[in-house]
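Listed next as structure tokens is one chain, alone, in the form predicted alone.
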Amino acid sequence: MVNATVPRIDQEPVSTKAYQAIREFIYQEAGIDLGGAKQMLVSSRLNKRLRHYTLQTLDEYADLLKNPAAGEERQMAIDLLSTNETYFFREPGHFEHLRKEVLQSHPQDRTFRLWSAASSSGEEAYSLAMVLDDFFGRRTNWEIFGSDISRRIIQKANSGLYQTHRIDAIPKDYLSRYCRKGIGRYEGFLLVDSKLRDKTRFAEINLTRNLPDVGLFEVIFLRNVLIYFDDLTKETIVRNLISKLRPGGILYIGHSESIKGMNLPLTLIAPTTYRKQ
């Protein structure tokens, strides 16, 4: 049996000061905590790009994301770094609430905006637009905006394009309705239907910092991504986003995460599931 915890002879180990380097780099960039046992986490993710440099070590590379000159290779350890998995219809609860008990009381003469505001690849941006879509039918008042920190990322959401593998949690339904199968070179592929994609914007943003005016949303989903940041920074997350929640508006977190202490102007009206006061 293979020993999981010694490294790949082609996986350069973290020397304690190159880690340090990376979190405190990644904390002040993306507000991203590591902790204090991500070394294999770092060093897999990074070491392709000490080959495409032809350095020999972690720390050289450290070196170079101080220098502010580097701005592209700053932006690519970001994008490694902060990379999380997702999938489509992901904790399928919030997105039987949104339908039964937000977009029943939607004014109709008011369009409907969701910030899907960690939004990775897409698949949870695209399975609420399924929703939207299927909920509206002929009403186009809708719209859905998706972010991330991750540039390479927000690249493959525009994309709209997935391995099949990932399309198990949708409902048949949609599936038939709102995706394309691939063929020839995309055999093995989904394309999301034009119609969703032409309503759903994606745009690179990082949420530590001050947002850009985009203005004010019904309803934002921020799942299942508090976790990778330390109390200050969550609060600070969750503040700048329900500024930009129209008051009676819903956020959605994950189901694995918690604002309980924070002094905001948030109602627990559903698990993990809060109304803008």
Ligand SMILES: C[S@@+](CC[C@H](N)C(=O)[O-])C[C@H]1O[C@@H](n2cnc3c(N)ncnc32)[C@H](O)[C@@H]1O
Given for the second form:
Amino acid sequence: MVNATVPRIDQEPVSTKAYQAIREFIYQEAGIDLGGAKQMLVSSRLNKRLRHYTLQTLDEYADLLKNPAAGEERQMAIDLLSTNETYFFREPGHFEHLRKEVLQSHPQDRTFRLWSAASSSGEEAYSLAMVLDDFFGRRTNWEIFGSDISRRIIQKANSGLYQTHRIDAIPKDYLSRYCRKGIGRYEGFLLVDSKLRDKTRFAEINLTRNLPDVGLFEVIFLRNVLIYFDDLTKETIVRNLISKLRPGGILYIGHSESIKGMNLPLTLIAPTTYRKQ
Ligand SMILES: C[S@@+](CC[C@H](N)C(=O)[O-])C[C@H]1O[C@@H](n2cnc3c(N)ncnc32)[C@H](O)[C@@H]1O
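Coords for the form predicted together with this ligand, given the form predicted alone:
Everything in the complex follows now, all chains and molecules, and the chain you saw is the first one.
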């Protein structure tokens, strides 16, 4: 039976069977819980893959994803189905808290390590790099590790290149100190200064899988990604991530997210801000 979702002119209708298969695929691969009513989203994001393969329906595409030889296409589908919305200095209260309450008390002789988990295209990581460089100067070494499940978005993060209409929230002082304005074919873009890019690295990491050996961090930003997971997945991800925090380390989650009621070794110290016990 074909369900009653009305597609836009450029979209393929999604049968119940195809929707369930794609919903199951992204849940198994990324832990993302699409819920029961994201047919329009699925259709609009995957439509270009139908054209690419000259397929007629999302049922055929869902079958293609089941093929074990379709590794590249499965990654492409993850890239397209994940939501990468982000911007510089998003939820600025966390940056203020970090500066006032966390950086102040860090011992000068130890490298300050921060993980932007689910970094998307890197705006969060580079915003943090600006704050760390500004605060520590040459006194204390620091490094930032960014990660995301999406290969395409990690490539973008590594480039450090952004369209200038997306930089409104960067403080003017930081703009002049840490960002280079593009010229010629890079007109309309800015490049994050190599001084920050050299201390910021990105990797493809799926938070629902065993985490690689990445060492211990003083701070982890895990913002605006928990909303896509069910409670069990959320709790597993947070538990795994806090094993990578030093004792006393800090976890920031997004302002619209909650980990209340989970039995985790964390103490709430400010809104959406936790200290590892
Ligand atoms: C909305 S963005 C948040 C970016 C940034 N943290 C912020 O707050 O602006 C969510 C990111 O989570 C990533 N993501 C979704 N599922 C993931 C998973 N299982 N493992 C790692 N990253 C994932 C998506 O690819 C996306 O880039």
